[in-house]
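Let's start with one chain on its own, the form predicted alone, as structure tokens.
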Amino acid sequence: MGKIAVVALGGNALLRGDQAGTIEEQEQNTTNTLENLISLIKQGYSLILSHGNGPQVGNILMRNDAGEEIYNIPQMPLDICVADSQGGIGYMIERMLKNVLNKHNIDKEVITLVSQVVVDINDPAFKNPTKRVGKIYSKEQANKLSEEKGWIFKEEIKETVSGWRRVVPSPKPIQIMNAKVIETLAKQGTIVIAAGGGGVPVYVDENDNIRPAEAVIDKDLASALMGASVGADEFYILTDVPYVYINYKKEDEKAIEFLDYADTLKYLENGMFGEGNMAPKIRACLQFIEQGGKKSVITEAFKLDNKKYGTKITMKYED
């Protein structure tokens, strides 16, 4: 059996910021991204794919709002919305990937798993919600929703619009449910799409019942945990930059191709990766290495077939 690689598809792999978000745009973006996975498949890798869902689950939440306001349709909770997005995006990736595989005469099964990811209900994140979801409301609307639904809001200030936006907790993932199923399928050569959008957040109560958590989980942390849980060899985060940079967009900006664990941790602790963009990805890569993974890679999708590109993070420097 070849190596197992977990590949986390970034948000821009499916939907780009300058696009309207039509299904035609998302299907074309997805196809373009998946074409770049062919080189890994031809090298003998078994693949497990994850994906972001930020724009899509945001749209689902806004449809929730519209349905409630216009037709008095009850809102669905956040865990159902995340599961909804997992199914829809997973289906799209699965269908586009089958077409790409057929184009290259590669016979492989592809399957999507709607994945639950366990969090700790006592995680401090539940007392400090920070993840912004859904649309921007006026102060009056936010106050009303806060009173009616118990939602928490923070002010949102952008160039074109300002107002108040709902925030939810983003707890740390601690267990990927059905990890053994994912591992078995991957070892059989099936390409598995799982833990989309960080997975559906759930927790286990005092009676060992699985309960939904009104939260969202970081996609890269969940993907790293999934990789470690199934014994993956490598972990890839596909984003919109070819390398990791220290002091990004500053005068002393520097691209780095190789990093070992100790240096990466030092740079992270010294604040040399932006908290709003690269730092969470670096933490996910370090987590994967800590838990036994051999290599993490951060790069653009279309650089995958060129081993000279991308930042590689290992426990010790590669020879």
Contents of the next structure:
Number of protein chains: 2
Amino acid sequence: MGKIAVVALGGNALLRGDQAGTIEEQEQNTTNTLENLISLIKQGYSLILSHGNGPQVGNILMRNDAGEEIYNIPQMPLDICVADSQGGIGYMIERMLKNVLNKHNIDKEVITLVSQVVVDINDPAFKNPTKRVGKIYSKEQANKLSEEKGWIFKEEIKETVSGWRRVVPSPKPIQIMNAKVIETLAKQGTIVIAAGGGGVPVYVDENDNIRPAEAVIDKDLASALMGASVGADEFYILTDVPYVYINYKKEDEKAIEFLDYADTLKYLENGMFGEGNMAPKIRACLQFIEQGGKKSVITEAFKLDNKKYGTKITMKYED
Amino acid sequence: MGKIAVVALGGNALLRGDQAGTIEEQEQNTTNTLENLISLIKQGYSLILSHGNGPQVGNILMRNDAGEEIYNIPQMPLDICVADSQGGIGYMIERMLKNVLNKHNIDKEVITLVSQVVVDINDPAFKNPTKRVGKIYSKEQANKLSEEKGWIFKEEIKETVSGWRRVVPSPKPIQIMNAKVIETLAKQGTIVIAAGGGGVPVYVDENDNIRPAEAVIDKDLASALMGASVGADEFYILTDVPYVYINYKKEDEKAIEFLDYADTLKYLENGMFGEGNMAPKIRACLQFIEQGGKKSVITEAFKLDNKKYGTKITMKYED
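Please supply the coordinates for the form predicted together with a further copy of the same chain, as a counterpart to the form predicted alone shown previously.
Up next: the whole complex, starting with the chain shown before.
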């Protein structure tokens, strides 16, 4: 049996920030990205795919707002919006992937699961919501929503428009629901799409009931946990750079091809990866290794078929 | 190994026409409906669930329209909207079902698949679109959309508002994608939620590529086909009456408990079930029997634990 790889498709893999978000754009980007998975499949990997949902769930939230305003249609809570986005994006990836496989004469089943991911309702993140979601409101609107729904807002200042934006917690994922099913399917050679958008965040209450958490889970952390839970060998985060850099965009910037656990942790603690975009990905990679994964890789989708590219993180350099 | 039953949850099972459509209403209705499945599970059935999506996808389409109007967010095509609704509704059913199972101390996995269902692009339904979807437009708006997007409209006259509504084809389902995976999971005892809203309609083009069909598939027909495809023994359509009636709401109305294939077909051809609501359900039941299913049942969810209720259709009366 081949190795299992979990591949997390970044936001840009499906929809770039400079695009309007039409379905044609999303389908073309997705097809281009998925083409690069063929090399992994030909090497015998069983694949489990996850994906971001930032622009899509952002649009779904805005549409909920607009639908209430114009047609008085009740808004759905965040958990339903995330689940909606898993349906739409997962279907799109599944269909495009079947067509890419067909082009390469590869006969494989592809299935898409709607995924819940369990978080701890006592996670400190619930006391400090940081993740911005949905539209930008005026001060008055924000105050009203805060009273009506208990939403928390932070000021947002952008070039084009400023105002107040809802923030929600980003708690740590602690359990991927249906991981056993995902593992079994992957081992049978089925390509599984799961944990989209980091999964729908839920928590288990004192009566063992599953309840929605109004939160979003980092998709790379959820993907890393899914990888560890199903006993995956390798974990790929596909992003918009071919390597991780130390001192990115500074004079002494340096691409790194190999990293061991200890060095990665040291560089991370010294802030050498930059806190904005790369550090959370590095943390997800480390988590995968800590929980038994053999190798985490960060690279561009378009570099996947050339093993020279990509930053490979392993427990020890000799691995 | 127990029998496999496919259970199709009707629109009312999740959201009634007289309700606003809040998430609280949907969750409560869903829980009430799912409680009734416990008797089937205790009898040893492996369950595959499907569901309608009428009110939900209607709302998603309206929100798409509103989102474009207020925020200029590109509208998603119908296939993505159906897939979105599968994600949101499937997640809700899965979570509520886990909680109902927990209440009854039953430990079972529940998974939700995003489902594509293949139709024939040469199906005559594509020449005669009949299924009304989305909002009611003015004559001018309808003309504009017809020119811009090729949409077809029919006049709609209602008590509260009149105008023009988009109609899409309702082709016959010919293949449930990933039926083998659904069968395997069900046989392992996992409860599978699939083919929601009749599935996302797709067709296979001359290059064997899978393309979206701007259509909707009858959810009972898709569910019946799913049942036959996975070798299910029984097929349940849960609706808002305890029995099928001959000459429904007429003076000689008569509830029927047992029907064989030949009598059902004869009554159907004589229009004795009424063409509006029940006849399509009857056709789905017959299709299931034709394709090898043993028994189709139409009843209310709340009557499921009492075998006295429900109209049972079998190939022969003695079955």
